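As structure tokens, one chain now follows by itself in the form predicted on its own.
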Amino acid sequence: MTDATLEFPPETMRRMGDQVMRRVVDHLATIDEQPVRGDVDATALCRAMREPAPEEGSALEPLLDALFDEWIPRTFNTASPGYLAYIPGGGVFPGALADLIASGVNRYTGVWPTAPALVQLEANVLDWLREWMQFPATARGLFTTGGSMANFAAIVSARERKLGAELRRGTMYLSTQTHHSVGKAARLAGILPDRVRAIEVDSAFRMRADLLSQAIAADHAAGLQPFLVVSSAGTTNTGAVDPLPAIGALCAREGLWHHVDGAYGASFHLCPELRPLLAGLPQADSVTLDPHKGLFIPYGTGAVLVRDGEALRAAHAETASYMPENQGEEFYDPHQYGPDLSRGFPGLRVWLAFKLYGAARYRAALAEKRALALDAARRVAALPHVVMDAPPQLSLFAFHLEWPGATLAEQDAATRELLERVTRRGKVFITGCQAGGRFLARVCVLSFRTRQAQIDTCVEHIAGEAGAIVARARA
């Protein structure tokens, strides 16, 4: 007969565990050493790893083995400190204990009797951030798995408040540069693309205000009811960050929803000295935060602030008769306010962080990465060839290569080159992207292990590499 015992002994989950940190510490010990962008071109081993489920448990060892020696290099080294492509994650090593501990001990934290410490503590987190972003006392939050649920979380809170069952009546605007994630959230939240307005962007890709204003009129003038406007602080393709004091004017004036997709940018909020570039986010409606992106937290951590915690929690509260009896209304419950009732302990992973850092240390790194950027994006600008086409609003500029008698095509090929030979080098991973009608590359340094010498290898590769690409472009 099968064994049916599901439990290993102390003895045992304690040298599986030693396994498992001795390779997690060495990766991380050799991380800088480790090819910044893998073998990714992975069809065929992805076709030989596919296989039945095992009849029969096999040793942690080699499982290890394969997961660290061949499948994890055949990846994007987001960890590295080289990697200033897309948007940075996070990793502190703080955070992978925290999981470790919130996966080993495996408490519910869904609802506040079930396990009141816990859900205190994470409460006690968002409160943070809730400070941090100086919203008022009656804002409440959600941690999510990432930027897109929160954008989920503020767009259905807005619906509610601002709608009622009148959907299809209901306009929301964003800009031409807003995270793809908003528009699948409103489709998700019943807003359908034909009720989603984009609004062009400015020379430095930030929403216009005056356009917005003319399509809220033009709406209204139709018949329908325009309920909310998404900003970004800090877009994706160049980091921009909207001009929030004008559009959240006007949707004060209009009766409007403002949302601020914060995910990339909003964390820089935390330092004093860095709030006046995102002037207007603390008079939003809501905001959404990446912690696994500005707090280096670990993937999968985002989180949701409204502003009126009423809101989000009126979108989201339900009960049953099997449910715990609520408490009432002084302490959190964290499935009344969002659409999970099963959760992981998302919380445990910035409080922890937060704890054996300290918020010091923290605004420490993120006005280094600031400052870092600005350095980066002076040097770059300053190269032969190179055009900036956005400066740093926050720690991510675009740019693209130029040189006399190029064409457009020509040029997006020789800037695409560039990305790929900086790229192959090994040392620093650059993406690029779509906008203002042409392609760019962009250097983004969010990485909290990025310092002086990756911003100094990024320069010099990118220095070299142009040089080459236009010397025979020109030939």
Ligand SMILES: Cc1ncc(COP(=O)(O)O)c(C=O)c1O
Given for the second form:
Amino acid sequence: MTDATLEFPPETMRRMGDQVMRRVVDHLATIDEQPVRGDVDATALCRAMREPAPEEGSALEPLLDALFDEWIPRTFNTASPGYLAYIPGGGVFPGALADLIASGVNRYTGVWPTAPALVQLEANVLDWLREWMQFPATARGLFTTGGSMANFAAIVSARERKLGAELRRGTMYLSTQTHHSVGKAARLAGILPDRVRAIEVDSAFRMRADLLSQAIAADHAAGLQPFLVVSSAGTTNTGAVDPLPAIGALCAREGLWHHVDGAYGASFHLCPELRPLLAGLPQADSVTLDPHKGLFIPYGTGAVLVRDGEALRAAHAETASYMPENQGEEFYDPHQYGPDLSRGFPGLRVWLAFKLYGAARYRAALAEKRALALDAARRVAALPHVVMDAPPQLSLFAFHLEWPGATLAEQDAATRELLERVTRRGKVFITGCQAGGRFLARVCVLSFRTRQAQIDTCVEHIAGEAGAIVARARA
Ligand SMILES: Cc1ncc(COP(=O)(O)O)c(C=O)c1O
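Taking the form predicted on its own as the starting point, write out the structure of the form predicted together with the ligand.
Now the full complex is given, and it begins with the chain already shown.
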């Protein structure tokens, strides 16, 4: 008969833990020597990997060999200090330790009475976020899997509060630069694309409040019910911060919910000296943060804060006879504030990171990322043939290559080629976007591992490749 034992003896668990920890630490100790973008043209490999479920168990080491030698290297190295692509974060080591603890002890943290002290840790962290965003004590929050689900929770709360059953009359507003997760979340929340208005942006890629006002008026005139504006505190394309005070004031006047998607930028609000860059954020009805970006936590941790916490609760709370009683005001009860019942323990990742580092170190790291972006942008803007389309509003800038006589198509192609050639050098990874009618290269500094050395390399590699590309084009 097949052995039915699934528990390992303590000494085996210790040995396996050591084996895994050795691999992870070796990986992190050499992270800056590893290519910033692995070989991802791996279709043949992926096809060859398909396999039936194993009938017999195997040893751990060969599995770790495959993971660490074959599969992990064939990725975008999002943990690399040279990762300046998309929106980085890096993934701090305390997050990994927290995952081991959370999965190891496997307690039930979706419901307060089942693990009150553990849930309290998560409540504490949400409260820290609330204080850093300068939201009132009435605010409540939720850890989600990411910014997308945080946006979803905010949209559902706004919809419940502002529309009730009248879903089809409701219209919402975002900008042409808003992250696509917002439109997707709207659709999931029952707000279909014909009720979502994309407002044009100004020359700094910020939503135009005058056009927003006109769009709201037009929908009112058409008998519709404007209910929500989603602005961005740092767009993914160019890092633009929408005019939050003007949009907030308009929402207050018109009775609309103002949600700020701060998945990229809200964490800069931890630094008092940077708060003016995000003026208006503390007055929003809700904000999305993404600890797996600006708080450098490993992937799988987003967060939402809702100013009127009761709106978040009202959208999600349920009861059942087999469940413990829902908690009242005093103690936070996660399942009443989000769609999940059984869930992991995301709060532990953030809690352990802040307890180990302290908030002061986080603020220093965030301020340093912005300073590094300013330095990089200043030096890149000074290069020949570079046009800076979007100087950093936070820690992201975007630019293109241009030279006399070049057509738009030639400039776009050269800018695309620049990204590819810089990234192929293996030290820094930069990506691009289509914005303002052209293709832009972008540099986003937000990995905690990115320091001055990577910025110097980034500038040097952009300078070298841009010079070569333009010289060839003009020859
Ligand atoms: C501005 C913005 N909003 C939302 C998201 C979605 O967040 P997530 O990928 O954590 O779901 C992103 C992701 O990059 C983003 O940059």
